[in-house]
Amino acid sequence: MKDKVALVTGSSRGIGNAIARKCAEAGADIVINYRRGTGSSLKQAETLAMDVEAMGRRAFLIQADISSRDSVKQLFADIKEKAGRLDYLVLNAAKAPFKPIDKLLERELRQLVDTNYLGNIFCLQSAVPLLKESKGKIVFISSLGSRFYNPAYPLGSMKAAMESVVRDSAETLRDRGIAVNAVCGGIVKTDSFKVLRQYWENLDLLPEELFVEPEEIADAALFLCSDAAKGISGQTIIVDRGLSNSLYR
């Protein structure tokens, strides 16, 4: 990835942070996207930027709420102005309540769709002109909620929808030289895990070896951005340490 530019949405923390660091280690300059311009989100983004620059790479801190089309347009305008190019778009940002679908309020439903579906498509659409020039890659970060029931994880339905978008976009953008794929991550102990364990009965009984590290998701994303993945198109690679193979373990 030497001298190329990667945008990782929602990269101030968790899996996005791990992906941004992996891309920087591979030689890429990083566009660090975070939603809130204050608080821990900004502080973690600033820490990541310092770490990226310590690796000898450029870091571009750009605040943007992907659920807003105008905010996304400004994000990509800033990328073009500051970085001059874009080679990799990693769609990682997500926002949703832990709540059964039948209990969701209208504002929560709209937030669910606006951020996790429309927001990702806004980013994809805005990235195409830059990625066409660089023959770039798009990688969406999904989760097992896209295919398995969880009692309080409405985000899973949006992840499933986006996996379909990945398949369709891979074909739509093929002629423009843009590859599109996804990584479906297993259970990762990020900030949201603390809340998830309150709703998922006996989650703490899961063997430790079946929990996925953020860096393992990042490794898969890095692979899909590389030339080694040139034969893969429109696919979702599952990285869950075999959890989905072992329902009766």
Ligand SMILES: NC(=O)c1ccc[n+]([C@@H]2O[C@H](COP(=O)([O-])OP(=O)(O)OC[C@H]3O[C@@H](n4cnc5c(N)ncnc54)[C@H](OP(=O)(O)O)[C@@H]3O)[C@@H](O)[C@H]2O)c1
The other form holds:
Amino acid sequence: MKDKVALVTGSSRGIGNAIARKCAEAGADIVINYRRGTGSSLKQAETLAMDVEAMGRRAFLIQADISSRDSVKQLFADIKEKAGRLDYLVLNAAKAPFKPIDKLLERELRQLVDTNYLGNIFCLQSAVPLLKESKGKIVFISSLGSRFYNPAYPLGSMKAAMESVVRDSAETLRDRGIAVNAVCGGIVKTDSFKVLRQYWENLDLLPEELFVEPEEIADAALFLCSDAAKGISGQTIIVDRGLSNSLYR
Ligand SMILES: NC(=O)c1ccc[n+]([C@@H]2O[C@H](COP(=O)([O-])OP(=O)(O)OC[C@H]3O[C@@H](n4cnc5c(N)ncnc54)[C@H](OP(=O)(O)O)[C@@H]3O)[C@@H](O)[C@H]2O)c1
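Instead of the form predicted alone shown above, give the structure for the form predicted in complex with the ligand, please.
Below, the chain from earlier opens the complete complex, with every other chain and molecule after it.
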């Protein structure tokens, strides 16, 4: 990734932070994006930026809410102006309530769709002109909720929709030399896990070896960004330490 530029949406914390670090270790300059311009999110984003710069790479801190089309337009205008190019778009940001679908308020339903479906598509559309220039790659971060039921995980339906968008856009963008794939992660102990465990009975009984480290998702994302993945198009690779092999009710 030497001298390439990677944008990781939602990279202030968790899995996005791990992906950004790995991309920088591999030689890329990093666009660090986050939603909240205050508090711990900003602090963690700033720490990441310092760490990236300590690796000898450039770090561009850009606050933007991907659910807003105007905010996404500004994000990509800033990338063009400050970084001058884009080689990798990692669609990692997500935000959703943990609630059964029949209990979601209209405001929560709209947030679900606006951030996790429309927001990703706004980013994808805005990235095309830059990625066309670089023959770049798009990697979407999905989760097992795309294919397995969980009583309090409406985000799963958005992940399923996005895996379908990954397949469709891989074909749509093929003639522009842009590759699109996804990594579907198992259960990772990030901030969102702390909330998930309140709604998932017996989650704490899961053997420790079935929890995925953020760096394992990052490794798969980097693989999909590499030339070694040139034969893979429109696919979703599962990284769950085999958890889904033995899921049963
Ligand atoms: N944790 C898991 O078990 C797991 C498993 C498989 C897949 N995943 C997927 O991996 C991705 C990262 O998960 P995580 O657990 O690391 O999440 P997390 O700890 O909750 O972090 C989410 C990140 O996304 C950002 N974000 C949220 N809404 C945004 C918006 N509208 N615009 C821009 N940035 C926004 C957050 O910024 P702020 O800090 O400013 O809010 C934060 O940086 C998600 O797509 C998630 O579905 C997670």
